[in-house]
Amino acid sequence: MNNGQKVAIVTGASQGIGAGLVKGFLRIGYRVVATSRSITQSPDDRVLAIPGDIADWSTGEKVIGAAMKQFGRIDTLVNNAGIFLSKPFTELTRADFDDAMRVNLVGSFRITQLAVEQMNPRNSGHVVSITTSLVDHARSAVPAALAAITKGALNALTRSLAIEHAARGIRVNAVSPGVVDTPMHAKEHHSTLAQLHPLGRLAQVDDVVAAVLYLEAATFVTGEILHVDGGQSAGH
């Protein structure tokens, strides 16, 4: 079915930023394909929920296939699924490395390949990846080698794909948040984490959603890494 209504795919959609993105895209009139390991079907017929682990190469194929079968088009992909592990570099294990690579990078790579493949014939589409400001502004108090490797790779991929596909009308951007108030961060750590941002507070989910929706509407913006970090990447 393709009735002209735009369709967005959101990974990591069951909670936090992902759940906020689903609501945000519905608010602007999109239909949404939502995927995560724990996703459950929504009563809203504008939402198609596809359970799956993005780290599994086949999940991207399942999600893209279901989106095309149900809605007949893909306009936007938001690579939101990710894990964050703050651990001293020398204490990171092979399992830590493999998990971060598979969830943060490999899964996003594959679903992006498949989404862009569907966007190419229409000469239109948008890919947004959620990365982190720690890629550009390392903090000794927050060891984040795996985030730097994996999310930094997504930043690089964003710029590369933006140029490769610009002539086809497909835009590729990233949103680079600071620390966001989600279930990932225990409340007792919020006051300490807030000090990472010159604005002195954590980002809210709506701050990140607003940035993604800005990029969605900003049709002359591509290859952009948009920092939503309360000034963290500018300095302290």
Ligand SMILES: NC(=O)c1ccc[n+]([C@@H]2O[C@H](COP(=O)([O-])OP(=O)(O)OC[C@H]3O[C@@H](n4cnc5c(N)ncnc54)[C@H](OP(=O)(O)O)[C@@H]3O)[C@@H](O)[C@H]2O)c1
Given for the second form:
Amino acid sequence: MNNGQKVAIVTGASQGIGAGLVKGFLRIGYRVVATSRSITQSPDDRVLAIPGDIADWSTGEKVIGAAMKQFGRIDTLVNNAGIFLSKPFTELTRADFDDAMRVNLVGSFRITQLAVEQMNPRNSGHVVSITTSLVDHARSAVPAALAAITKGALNALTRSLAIEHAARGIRVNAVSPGVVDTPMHAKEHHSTLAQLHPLGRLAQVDDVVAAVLYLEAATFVTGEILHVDGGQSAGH
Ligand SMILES: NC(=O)c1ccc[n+]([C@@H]2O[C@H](COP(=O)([O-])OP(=O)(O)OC[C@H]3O[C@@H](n4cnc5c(N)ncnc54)[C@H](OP(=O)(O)O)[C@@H]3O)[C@@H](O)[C@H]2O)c1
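Now show me the form predicted in complex with the named molecule, since the one above was the form predicted alone.
Every chain and every other molecule in the complex is listed next, the one we just looked at coming first.
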């Protein structure tokens, strides 16, 4: 049912940045479709939880189908589900490569296709992907080739889709964080990781949520890779 209230889909919504994004979109009056492998239904009837592994193409189909059935529209998709592995390049295994490609890239690719298919006839919509500043600013202390190639591909997809869909009024952007204080990084590494940022602290989930909500409201911004990295991509 489409009652005029906007609808955002958030992948990787069970914890960390994704859980913050669900709250952020609810705060600005959206209904939210939240997906991840372990997600469970919230008591809030403005949230529809759809469990699934984003690496499976069928999950994208299930999520988009459920969003259309329950809410009748898709205004925004946030591709947030992702995994991170820091390992020397020569130690990466075939399984590491496959996992990173499937979760970070393939999953986002398919659900984006299906979301944009629903946005096209309405000539309106917004896709935001959460990437990483390690794409633009590699650090020898944090070898992260798989993050660089998968999130770098999402940055490239962002620009490509932004141009392909600009004439239809569909915007496509990315938020590129530095290190964020989420369960992704063990607490004992936080003070070392904070030093990667010229501003000298980790990002908080709300720093990333604020950037996504800025892009959501910024109707003349598309094809943008918005760095939320305490200056990391600018230099040291
Ligand atoms: N934290 C950082 O420092 C940082 C920096 C730059 C970019 N990022 C990016 O920001 C995004 C969110 O990171 P985070 O720090 O919030 O991570 P997180 O706390 O580890 O949360 C990751 C989320 O992704 C979901 N997820 C993981 N694998 C999945 C799969 N195969 N299918 C569906 N969902 C899956 C997890 O839920 P389930 O376990 O329930 O599936 C969880 O909700 C990621 O794309 C990450 O690469 C994070």
